[in-house]
Every structure is written in C-alpha cells, then in structure tokens.
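There is one chain below, alone, in structure tokens, taken in the form predicted on its own.
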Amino acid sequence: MSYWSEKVSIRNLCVPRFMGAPLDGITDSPFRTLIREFSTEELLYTEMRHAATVAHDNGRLKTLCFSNTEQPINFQLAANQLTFIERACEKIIAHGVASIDLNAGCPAKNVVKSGSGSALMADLPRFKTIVTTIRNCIPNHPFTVKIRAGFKTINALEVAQMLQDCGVDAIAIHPRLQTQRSEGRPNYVLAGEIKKILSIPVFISGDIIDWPTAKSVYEQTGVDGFLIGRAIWSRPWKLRELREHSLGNPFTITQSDMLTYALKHLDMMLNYYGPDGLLRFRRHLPFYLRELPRASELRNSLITNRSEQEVKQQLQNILPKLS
C-alpha cells in the first residue's frame, strides 16, 4: 500500500493524510457539514476557541455546536493560563469530539497579546504546564498541538521534543515565525528535521494548495499528513480533490458546481446563524466567484447587497449561463 492510500494514526484515531485546518470565521459548523458531502473520513479542525470561552459558553455562542455528521472533529483550544482548562476539556469531551488540539501557532496580534497562540513558544515553562494540564485532563483521548517555527526566533525543534515528552500524540507545524505570519517561503527543512527526531506523527500546514505541492513537500520533509487551510476556503471539495489526485484518480469541479455549492452554503449559513448568516457568508463569496466571468463586478454587486433573496436571485441567474 502506498503512502498516499494509507491512513495516519493519532493515538486510537485513524484518518486520511489530508485534513481540514482551522480558519477563524470560516471552518464553522455549516462549512464542515458541506465538506462532509465530499470527504466523510477526513479529520476537520474547529475554529480556535479560548478555554475561558468554552468553559463559560451556555450555548449562546455556539462554541460546541456540531453534529455527528461533522465527525471526526479535532477541537482547537487556545489557552494562556490553567484556570479554565479542566472545565473546557470536560465540556468538549462531553460533546463527543474525536480529539483536542492546542493552538500554539496563531500569529494574530490580539491572540499573541493575550499570551495565547504562538506567544506560548516564547515561554516554554508556561507552555509545558498548559500542555501537561490538558494531557492530564484527557488521558484517553487523542491530543495534538499546532506550533510555528518559533515566536521571534526558531525553537521548534526544542518545542517539538518537549511536546512529545509531555505525551502529545501528534504535532502540526506551520514552519514560519510569528513575525512572518503567512509571508515568505515556509521552512520545509525545519519541518523535515522535526520529523526525523520525533516518533509521533508530524503534520505540516502552510501553502499546500494542490496535489503537486503536497507531493513536493512530502518529498522534502517526510511528514505524516497535511493541514489544508487557505486552500480550503470556499472550496468544500478540496480535501476530496487532493485525496483523489494523490491516488491518481481524476477529480474536477465545474463553475456551475461551484455556484451550486455557494447557494447551498448560503442557505446553510442562514439556517444556522439566522439574520447574521448573509453577513458571515460574505467572507466566502469572493472565493466562490473568483473563477467566474466578470468575477470582480459580481463580487462588488453581491457583497454590498443586504437582501438575502436578491443575493440568491443574482447567483441563480448566473447558473444557466454557466451550464
């Protein structure tokens, strides 16, 4: 059996090598449900949520709103202290997720300022304490951690070894510094070095946009799996596309298909969020439209429109032309 047809094991969880990375405001419940129409087995990360938010959520924030259809789910947690971790883990596990992930890679200023995300990589004693606490709270569940190359300086090798020693079941690395955000070339050499020193699975995140890219990155690093982030934005079929192409199978999506799924996605957002659904869907619209004729003109017209019915009608009017 080839590498690409094999699954990867995260403790007692076996999943395909391509996974849906966390994107704030994007990989919510409606989008994960849409992904499942194409990919039924792939691990899907939730949007990052702080432990305090999870611990205090009484259902209003929809932090823990997901259906069995969306499983297997890796719930991504952020933490900067120990206070809310135990309660948050209890609530997450009670909702039946497949695994829990700690985000130690987010470069966003507000997250870093709070001491969460990639800021943890600059404070290893605190980072280790948080990791150990989560591990003790979920001794029988898969536990993963997402990191960067480092905060201001590269220390991912040291961090990766520490995480394995603390009992983490797999790590994912975005091989850029916090200061780089998503700019510059990912440090694939570093990712390969981490893979060599660890016995647990190592996943890579960052700039994996298609099958040739994934194949090239694997050949450079030997990693065990791939977190697909920006490439999955408004592309619910992307994991299926990557898996099929990696197995040598054809897979295509027509412009008509894209628009059909855009309409379906809009309906799902409206059902899930109510009146806020259209506003949230606007983040997806440009990506659904970018390959269509006169995409810029369509985007400007649709994004400024505040009528759900008019947006739907405009999209529906385009479909016959594409067919």
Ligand SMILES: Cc1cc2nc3c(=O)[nH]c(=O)nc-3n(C[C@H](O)[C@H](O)[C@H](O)COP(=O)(O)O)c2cc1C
The other form holds:
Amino acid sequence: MSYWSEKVSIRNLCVPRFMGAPLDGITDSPFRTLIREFSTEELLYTEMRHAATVAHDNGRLKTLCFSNTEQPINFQLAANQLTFIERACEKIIAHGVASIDLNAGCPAKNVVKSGSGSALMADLPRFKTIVTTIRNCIPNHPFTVKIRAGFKTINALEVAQMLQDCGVDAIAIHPRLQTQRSEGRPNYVLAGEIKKILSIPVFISGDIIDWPTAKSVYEQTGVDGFLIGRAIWSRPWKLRELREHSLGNPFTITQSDMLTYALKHLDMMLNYYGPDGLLRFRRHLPFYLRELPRASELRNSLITNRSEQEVKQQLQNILPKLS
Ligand SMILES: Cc1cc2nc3c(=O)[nH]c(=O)nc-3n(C[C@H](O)[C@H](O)[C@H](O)COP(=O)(O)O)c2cc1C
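Can I have the other form now, the form predicted in complex with the named molecule, not the form predicted on its own?
And the full complex, kicking off with our chain again.
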C-alpha cells in the first residue's frame, strides 16, 4: 500500500489524508453536504464556533444543525476560558460528531482580542489549561488542535510538544505567524520539524491547491495529512480530485458540471437558511464562475440580480451554451 492510499488514524477514527479545512462562512452545512456528493469518507472541519455560543445555542444559531450525511465532521471550537467548555463538548458529542478540534490559529482581531484563536499561542499556561479541560471532557473521542507557526514569534515546536503531552490525538499546523494572516510563504520547514518530533499525526494547512503541490509539500515535510482550505471554496469536488490524482486516476470536471453544482448549492443554501441563503451564496458565486468564458461580465450581472429566480434563470441560460 502506498502512502497515498493509506488512511490516517486519529485515535479510533480512520480517514483519508485529504481533509476539508475550516473556512468560516464557507464550509457550512449545505457546503459540507455538497462535498459528500464526491467524497464520502473525508474528514470535514466545521467553521469555528465559540464554546459560549455553542453552550447557549438553543437551535436559533444553527451551530449544531447538521445531518448524518455530513459525517465524519471535526467540530471546531474556539475558547478563551473554561466556563462553557464542558457544556459545549457535551452538546457537540450528543450530536454524534466524529471529533472535536480546538482553534488556536485564527488571526482575526476580534478573536485575538478576546484571548482565543491564535492568542492562545502567546499564552501557553492558559492554552494548556483549555486543552487539558477539553481532553478531560472527551476522554474517549478524537481531539485535535489547529495551530499557527506562532503569534508574533515562532513557538510552534514548543506548542506542538505541549499538545502531545496533554493527550491531543493530532495537530494541524498552518505554518504562518498571526501577523502574516494568509500572506507570505507557509513555513514548510517548520512543519517538517514538528513532524519529526511528534508521534501523533501532523496535518498541514496552507497553499495546497492541487496534487502537485500536495506531493511537493509531503516531500518537504513528511506530514500525515492535508487540510485543503481556499482550494475547496466553491469546488465541492476538490477533495475527490486530490484523492483520485494522488492514486494516479483521472478526474476532471466540466464547466457545465461546475454550473450545475453552483445551482444545486444555491438551492441547498435556500433550503437551509431561507431567503438569507441567496446573500450567503453570493460569497460562492464568483468562484464558481471564475473558469467560465466572460466570467467577470457574468459575475457583475449576476451580483446585481436581486431575486433567487433571476440568479437561477441566468445560470440556467448559460448551461446549454457550455454543454
Ligand atoms: C474565508 C476563510 C475562513 C477561515 N475560517 C477559519 C476557521 O473558521 N477556522 C480555522 O481554523 N481556520 C480558518 N481559516 C484558515 C484556513 O482553514 C486555512 O488554515 C488557511 O486558509 C490556509 O490554508 P489554504 O491555503 O488551504 O486556504 C479560514 C480561512 C479563510 C480564507
């Protein structure tokens, strides 16, 4: 069996090496459901949700509103204090998720200001207490942590060792500093160093867009798995494409398929969010169109369309021209 056909084990969970990264506002329930049309086994991270939000959600915020089809899901929590963690973990586990992830990588100002996300990388005693608390709440469930290279300075090696010592089952690293956000080259050398010192699986996140980049990053780092972020945005077939290409199998998607899935995605968003679905879908639409002829003209006219019927009609009008 080759590295690429083997799965990776996160405690008792066995999943393919390519996984869907958390993308707030993008990898929501409808999008995860659409990904399942192509990839049934891959681990899909949810968008980050704060422990307090999950603990207090009585259904209105839909933080725990997903279907079995979406499993295996890695539910991503943010936390800055211990108060809500136990209740949040109880609720998440009761919904049958495959695993829980702690976000220690988000660079957003409001998140960092509250002391969660990547701010944890700059406060190791608090980070350790939060990790230990989650571990104790879910002693038998897979538990992963997503980190950065560091906050303002690199300390991911020390953090990774601490996480393994606390009993975390796998880590994912986006090897950039908080100050870099998504800019500059990811520090793959650092990821390789972390892989060398840990015995738990190490996943990489950052700039993996296709099979050649995944292969090259594997050769540089030796990591166990790959979180695919921006490359899955409006490409629900991306994880399948990566898996097939890594196994030496062909996989292509036609422009008319792209549009058909865009229409399907819009319907799923409308079903899930009601009329708000169209507004949320507008974040996906330009990406679905990017490879079509006259994409920018098309995008401008679709963005100004007000109603779901207008958007659907215009997309349907393009379809026959592509087939
Ligand atoms: C729109 C957007 C939303 C994101 N939301 C999250 C999030 O909720 N949790 C998280 O850990 N990372 C989040 N990230 C970071 C990604 O998971 C990933 O680590 C980063 O984009 C680098 O990987 P990529 O080059 O494959 O996109 C987000 C990134 C983007 C672009």
